[in-house]
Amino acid sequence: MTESDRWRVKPHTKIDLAGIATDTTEGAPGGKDETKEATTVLLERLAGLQARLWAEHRRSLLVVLQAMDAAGKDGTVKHVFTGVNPMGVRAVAFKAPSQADLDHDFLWRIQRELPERGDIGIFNRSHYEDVLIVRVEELVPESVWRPRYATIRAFEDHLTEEGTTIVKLFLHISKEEQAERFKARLKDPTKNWKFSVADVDVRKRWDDYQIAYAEAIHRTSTEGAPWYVIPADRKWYRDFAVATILVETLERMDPQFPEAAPGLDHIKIV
């Protein structure tokens, strides 16, 4: 068993996401100090591989995060990918589909992003919220989006025997600490920016919400694209345990330099 299995999602599991804590900070090393610090070991052990993946050039990782407003997308790719190469990483946010969008099949804008052989991508949303939003706000009716869940593992499955390792991460926080994070937002006006009337009307959906990513998470998470749900309440913890996942995954795919070219050892430099 490996540190992130605590998080991991089991194929075919049904989750109550009523019934998963976000506030505990089960397996970190200890408070919030020690934690910080363990972390900042992991991010230079993911800056390390991720250096090898970019020069190995074979391989991808994409990163899904998914999660209620507020929960902390933004900020985990802000911290946990601090210190990797900018050239070998590249961040989406996929906000309403464009018309273009809406005139292809709903995974059309997703192919466009995804990850170059040596990348590491990350959806800020992504394909999710075509059995999310569009389930919650009733967008389009049950008959095309419930189909859609075996035609999102079938996609997963394709990218994963192409090369790329996918990682999906539900952000889980209570709706409390929403609460708490919407009036920090409001009263920062350096922040004022990142609150929307829209994220009030959503809210009021909180527990179809709840109902659609689960049975998204439920119906999605496959031995080589597993969801993890992060509690996510203390950023300090969802930080650490992204960063233990990525670092592991990573581990796992245990990307190599390539070998050097023959002869550069009789190369002199004058």
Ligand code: ATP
Contents of the next structure:
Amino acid sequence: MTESDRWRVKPHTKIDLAGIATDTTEGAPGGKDETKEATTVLLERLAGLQARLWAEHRRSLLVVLQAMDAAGKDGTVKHVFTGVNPMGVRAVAFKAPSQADLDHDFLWRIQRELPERGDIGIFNRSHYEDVLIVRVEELVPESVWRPRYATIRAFEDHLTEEGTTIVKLFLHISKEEQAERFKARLKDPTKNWKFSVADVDVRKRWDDYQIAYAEAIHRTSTEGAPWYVIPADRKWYRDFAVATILVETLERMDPQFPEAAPGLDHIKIV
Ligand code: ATP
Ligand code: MG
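Okay, that's the form predicted on its own, but what's the structure of the form predicted in complex with this ligand?
Everything in the complex follows now, all chains and molecules, and the chain you saw is the first one.
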């Protein structure tokens, strides 16, 4: 049992997102200030682990972030990855597919952005959009999107076998919290740019999205590539949870600095 098991969805487990609190602080070491301090300590450990992953240069970590609008995908990336060496981290945002993307299978654009050995790759949205928005907006028929759960499981199994550890994070906010954040985006000139008119249409289909998320998570949470549902109404709790999960995942991977080249101890620098 690890701390992050609290948020992990066990394989083959059906979930009811409405029954999972978005505003809990369960498992936090204290209130806001204490938790933020604990997160700072975790982020220092994360930086050390990433340095080892990068030096080892054999395996990679892929962090998939999925959420409703304004749930804090960007904020999570910003807060959790400050302090890691930017050389070894790459964040990619997957927007609506281009014509070239649509001319290929749905994993084509994903494959091209996968992290290299030694890297941490962050996906802000991902191949999961192809069973989420694509399902809700009926962009393709069910006979096309439904087999994708199995395709995704096989794809992620393959990546795992090849040395990529995959962690999938669903930032879970309430509909009320989204309304608050949208209002703030509309009111604050420094946040206006974050709002798009399309967000309102997506919000109208909130329940459909929750169903699509629940099924995607249920069908694709595996031992090797688990989903975590993160209560995300409170940003400080969200950051603590994500930092905990990433530190525990990297500790399990236990990357090692490479052995010194033979004869290094005989070299004299004059
Ligand atoms: P932001 O926080 O900046 O709003 P965002 O990820 O919402 O970030 P947008 O440019 O607002 O970025 O929206 C991207 C849109 O592209 C989302 O509505 C998303 O669902 C959609 N999208 C992503 N992948 C696909 C896909 N494969 N098919 C159809 N739509 C997709
Ligand atoms: Mg958006």
